[in-house]
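Taking the form predicted alone, here's one chain by itself in structure tokens.
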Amino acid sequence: MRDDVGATWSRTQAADIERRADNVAPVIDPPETDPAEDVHVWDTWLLRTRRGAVASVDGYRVALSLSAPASLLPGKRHDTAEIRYFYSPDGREWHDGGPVFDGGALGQRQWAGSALYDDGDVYVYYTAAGDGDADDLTYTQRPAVAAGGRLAATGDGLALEGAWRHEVLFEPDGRWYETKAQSEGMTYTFRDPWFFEDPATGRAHLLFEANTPVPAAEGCDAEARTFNGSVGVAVSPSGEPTEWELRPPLVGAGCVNQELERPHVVVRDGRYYLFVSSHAHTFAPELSGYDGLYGFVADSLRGEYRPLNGSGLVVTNPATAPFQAYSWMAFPHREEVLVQSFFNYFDFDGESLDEIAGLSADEQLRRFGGTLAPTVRLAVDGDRTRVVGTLDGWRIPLPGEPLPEPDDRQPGAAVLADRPVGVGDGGYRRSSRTGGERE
């Protein structure tokens, strides 16, 4: 084990991953309406303050999402992704504000990040994916920031505008964080910047997804060592949202998992809950996991993180709909932790998403949700978590808003059984001015 990695997710811990009634989300039924019917929407994050609270701007809440035209085959959406914003006066009814940037973003396309609202200024952290001057599609990944945005209420909504200034924040150093040239794994990651100010110290941090080289002495074979995902961190010496210096990883998953996506922290009862999303197919050989939200807990940001629930698994999809949601993002609300994600592939229980490519274009479009999923409710107690229900899709409660009583019947219990996927009549219609239609 490297002595410069804060904690390690071990193979022994990951070997205990299993679906249980308290970690399986209910089956998602397609929504009757969609506030983003003209676009695919997937990875989503909320505009937050320095202290991590969901921001309120002139009474509106703001969500930012990766998006692509709804007519595009879902598997191609990552190649053209751009960030859009949505706003809501009540956390229930959302309106599409359009693209965040009108040109000027770095890279060939934008992947996931976070957004900071700081004394009226908006900072959008994102992954600059691809080389902007390349003729072909490339997969370079660099955490970047756009500064200079402002939000202002209009007669009928909320406008996000400004003279955006884009810059790359840092590059992998080759020691703590693997470069693309060093990578021998199934995929490469250096992305998903997420702003976090530690309430204990007041110091600003930027978490991100990375890969960390695993030494040969780690105790697993050469193939397993290429599964080397990690949660990276940078600090801001001055506290300025655009100035960052790399630090060693918070958590490493060497010999366990290749991708610890969209890392973020929720502080609760003096504990630091570090959450990541990961896939079934990114676990190392001889380990089995699911598409799910995984988590760790420590007594400080750089503390010795322990996997939640023993194995790290917090929320996953039912066995009958294993890819129905992905890209979970947690935030505190009253006594609970709420988790939003996006509605991925439904009416599909294949072994791998690779099977989707074998379907017709119409079937690929029909089976892709492309919108936000119902918000999952988590009860959190020390090192344990439990799914206690869901809220309707695209619902982000207002500060202090009471929620219905949790469902103590453990809503995931029924979906552990082998039963048909609950998708009503098998699909839903979503019209699109760009020509896409789902039936």
Contents of the next structure:
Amino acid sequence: MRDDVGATWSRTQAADIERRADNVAPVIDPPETDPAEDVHVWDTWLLRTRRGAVASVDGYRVALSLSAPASLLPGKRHDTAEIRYFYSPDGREWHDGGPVFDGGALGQRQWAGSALYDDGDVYVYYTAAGDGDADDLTYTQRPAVAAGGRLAATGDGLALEGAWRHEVLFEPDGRWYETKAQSEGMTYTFRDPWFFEDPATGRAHLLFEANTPVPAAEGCDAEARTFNGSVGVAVSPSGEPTEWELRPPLVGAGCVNQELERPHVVVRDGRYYLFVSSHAHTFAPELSGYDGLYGFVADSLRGEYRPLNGSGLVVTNPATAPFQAYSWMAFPHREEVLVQSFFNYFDFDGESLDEIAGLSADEQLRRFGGTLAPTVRLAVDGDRTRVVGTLDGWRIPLPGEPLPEPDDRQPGAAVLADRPVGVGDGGYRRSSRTGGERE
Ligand code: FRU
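Counterpart to the form predicted alone, namely the form predicted in complex with beta-D-fructofuranose:
What follows is the whole complex; the chain from before opens it.
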């Protein structure tokens, strides 16, 4: 094992991944098709303060999402992704504010990130995906920031405006973080910058998804070694949101998994819960996992991290709809942790998302949600987590807002018994571009 990687997710730990009553989210009913829906959204993040609280600006909360025209084949959305913003007075009904950038963003397209509300200034961290000056689509990825945003009340809403200054924050160093040229893996990652101020030290950090070279001595074969996902980190010695220095990875998944996506941290009872999303098809040979939210816990930000629940699996989709949601992001609310995600391929139970491309265009479109999923509720206790239900749609409750009593039946139990479980006693349908409501 490399001694400069904070902790490793081992093959033995990952071999214990299994669907259980306490890690399966309930089935989400298919949305009603809404012909007015002209945009698909997926990876979503909330505007948050330096301290990590969900920002409230003139009584509104703000969410940013990757988006693409709904007419596009869902698999092609990554090739044109642009960031839009949405705002809500109550965390239930969301209004589309439109694209955040009016040209000027770096890369050929923009992938996931985070957003900081700092004393009235908005910083949007994102992934500059592809080389802006290349003719063909390319897959380089560079964490970037757009500084200079402001939020202004418009009478009946909120406008995110800015004389945005875009800047690439850092490049992979080739030692801790693999460059595109070094990569021999099934896919390459250096993306998804996520701002986090450590409450213990007041120090600003940027977490990101990366690949970290695995030495031959690691104890798995050459093919498994090409699976080398990691959670990277940079620090801002000055505290400036635009100045970062790379540090060694917090967690490495060498020989285990290629993609530890959208890393982020929730602090609870002095413990650091580090979450990532990952796919069934990115596990190394002879390991199997699911599309799911995985997590690790440690006593300080740098770790050393241990996988939650022994294996690392925190939330997955039911066996009957294994790809219904993805790109989970957790945030604290009262004594719970809430997890928001997007509604992915709800009507597909193949082995892996790779098989989607084999379906007809119509079928690919029909089976894709392209909106947001009901918020999942998680009970967290030490090294263990438990799914305790969902809210009635994609909900971001107001600070301190009480939630209904959690459903102690543990919704996953019925799913495992092969009985489909709805969201509460009602269905879920798309009511606005980022919301859903019960019928
Ligand atoms: C996860 C993800 C992110 C990336 C985005 C691109 O859903 O793979 O890591 O930024 O999708 O669309």
